[in-house]
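Shown here is one chain on its own, the form predicted alone, set out as structure tokens.
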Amino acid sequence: MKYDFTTIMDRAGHDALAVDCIPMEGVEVKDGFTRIPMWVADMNFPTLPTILEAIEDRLKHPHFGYFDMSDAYYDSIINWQKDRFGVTGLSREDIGYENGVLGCVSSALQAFTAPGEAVLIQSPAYIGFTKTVESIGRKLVLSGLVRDGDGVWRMDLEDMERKLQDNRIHCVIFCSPHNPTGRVWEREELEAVMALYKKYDCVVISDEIWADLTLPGHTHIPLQSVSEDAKARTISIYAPSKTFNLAGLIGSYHVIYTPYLRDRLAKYASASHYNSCNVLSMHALIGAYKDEGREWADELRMVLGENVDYAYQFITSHFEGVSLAKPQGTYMLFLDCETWCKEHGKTLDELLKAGVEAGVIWQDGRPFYGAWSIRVNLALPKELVEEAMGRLEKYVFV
């Protein structure tokens, strides 16, 4: 490959929560093991070198004074998406910058609804999503993801319609692909579930920042090309913090195509003067949105199939009594370790602390909704991966 996804970073004291921080109280990685980073969503790759080049031309201007945001950024954004994704006939004034995807939530949330007002979530759920709903005081409704008979994961309309009626739902959060289940949606699933928010008249807000990231075999169709009502009622946010590891430099934006949408959002957002972008954060994106992007993208994409496809097979073959349904986009694995805990008289938090203990730094499932899951982060070089399943067989699932 031309870009590298081997390389083991020592990331430890150069602000990576990911390594300095153990998401379990108390429990510490027991000496002999060292820590392998696999919780928090982001990649322990080196980023895209384009990426840093276009930070440090910018920083050879000794200034730093207050900006507009340039042509380059939105036509980056244009072409990217048209590129990727197929979208044509977007503009300037569909995009707008967002300081993150939940800033973006709260903004819409706090738009276009009223406190202790419903809203709709599909569940396993993102924990920023209900953290956020119940935050500024929303009601949280969820809709279970329910698995197939091949293990995948589907949504339950008849569930969700008897939601969005018994509550008066008029908002929801959708997410495509789905975080934590890796779920990239087809898009007859997606003409589906527009019909349904179109019939109880949903605004919908749609986190596509896992976008680039599907795996081989699977395309990420946007929800607002499915159907010109559904270009029309959604609120769409994108980001490329998590397609090149630019978490820390904040910056995410939104598509919205219809101007009451764009001009209420735009309302809400600019009254709490937080949604301003770092001029680094602008030429970040400049610098990912570039031919060489493109390219990195499909190498990183390949590199994560190939992780995927290597633990589910080993999960699925060595760990008798943990299932999964295998991801079709993001690098997550979400774990259903019910039967293994019960089996072995276990609890889930023995179970994640003997993973801790052994180095292996995964994410108790259960605050996205997950009764007894794990969430374990596949962005990693392979030989991590490898490490990891290797002492989760034999000192964690035994």
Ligand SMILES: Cc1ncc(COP(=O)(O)O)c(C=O)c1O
Second form
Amino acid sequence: MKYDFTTIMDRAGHDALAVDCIPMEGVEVKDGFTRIPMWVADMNFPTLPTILEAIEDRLKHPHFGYFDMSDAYYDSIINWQKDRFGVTGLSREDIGYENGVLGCVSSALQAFTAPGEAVLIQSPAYIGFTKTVESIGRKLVLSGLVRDGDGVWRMDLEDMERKLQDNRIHCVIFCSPHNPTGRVWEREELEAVMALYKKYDCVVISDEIWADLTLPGHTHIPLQSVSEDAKARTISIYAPSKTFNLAGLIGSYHVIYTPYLRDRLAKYASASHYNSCNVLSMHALIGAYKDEGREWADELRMVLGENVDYAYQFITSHFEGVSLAKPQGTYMLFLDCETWCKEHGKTLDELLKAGVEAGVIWQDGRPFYGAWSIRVNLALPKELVEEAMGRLEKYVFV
Ligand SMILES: Cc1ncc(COP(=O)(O)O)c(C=O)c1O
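Let me have the form predicted together with the ligand next, following on from the form predicted alone.
The complete assembly is shown below, putting the previous chain first.
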């Protein structure tokens, strides 16, 4: 490997929620255990050096006044989209800065739905979506993904259609690749779901923040690429933040080809005066979307692939009663612990607590609509993933 995916960084006390916080009230890591952060979706790898160089270069100019997004910013995005996802014909006006992917989701929901109106999301669902829909006073309608005979998460199109129809839904959130299941949707699946969205005339908010993080053997297909109709009715959202561990810098962008959607979203977002980029965040994106970034992201995908292979193998061979689908993208595992808990007379809370006490800081899957689920982040040096699996075997699944 050319880049560093093995150093164990000490993030404690350096603005890192992942280690400074435990997502379970009243539970502490027991003495003798270090904290292994396996919950919030950021990574425990040092970021790409060219990002740091780009920021450092900008810091040499000691003025931080008002600015416009540069040509380099737009060109970096256009080239990245072309090289990574085969997107052609993307132009500057199709791209717009967004203060975080969730910020864009929230603006789009408010621009295209009325208070009380229903919005369709697939579940298990990323907690940010469900909280946002509820906090802005829209009605949440969930359509469950189901695992097929091979254990692969699939969309239930019949259920989706019924819900679109019954609730007169005209705005949906789609997550691709899907957090927390790790599904990377195939072309036929995207075509089928888009046909449904077309039939019910929906504005589609497509969160593709995980697009760069497909695991080896899987390819991300932008939803907008599946048809002219998909291109016209979809607001797609991307960011370098998941890919390069930049969430704390804030910065994402939308791709919208239809002037009506674009103008209405921009008008809504600009009205708050909160949707402006930080100059260092702009330079971070430019530093990321370079050839070095392409190499780094490919190495990262291999590292994550190895971690997923290892953890999947370990869990399925050691923890009987724990079931999971092998993720195809993201760095998350979504464990179904129902059988294990019932066979061992334990509640999910007791299981979660046992993990945290042993320093495995994992995350309750219930807010993601997984009744007996635990979400586990594998974006750590392999040594820590091995350590975590060892502790789960010795102290938790016993
Ligand atoms: C699917 C998805 N969308 C959005 C976000 C958050 O993005 P941002 O920090 O840019 O708002 C996350 C973070 O985990 C995510 O998994």
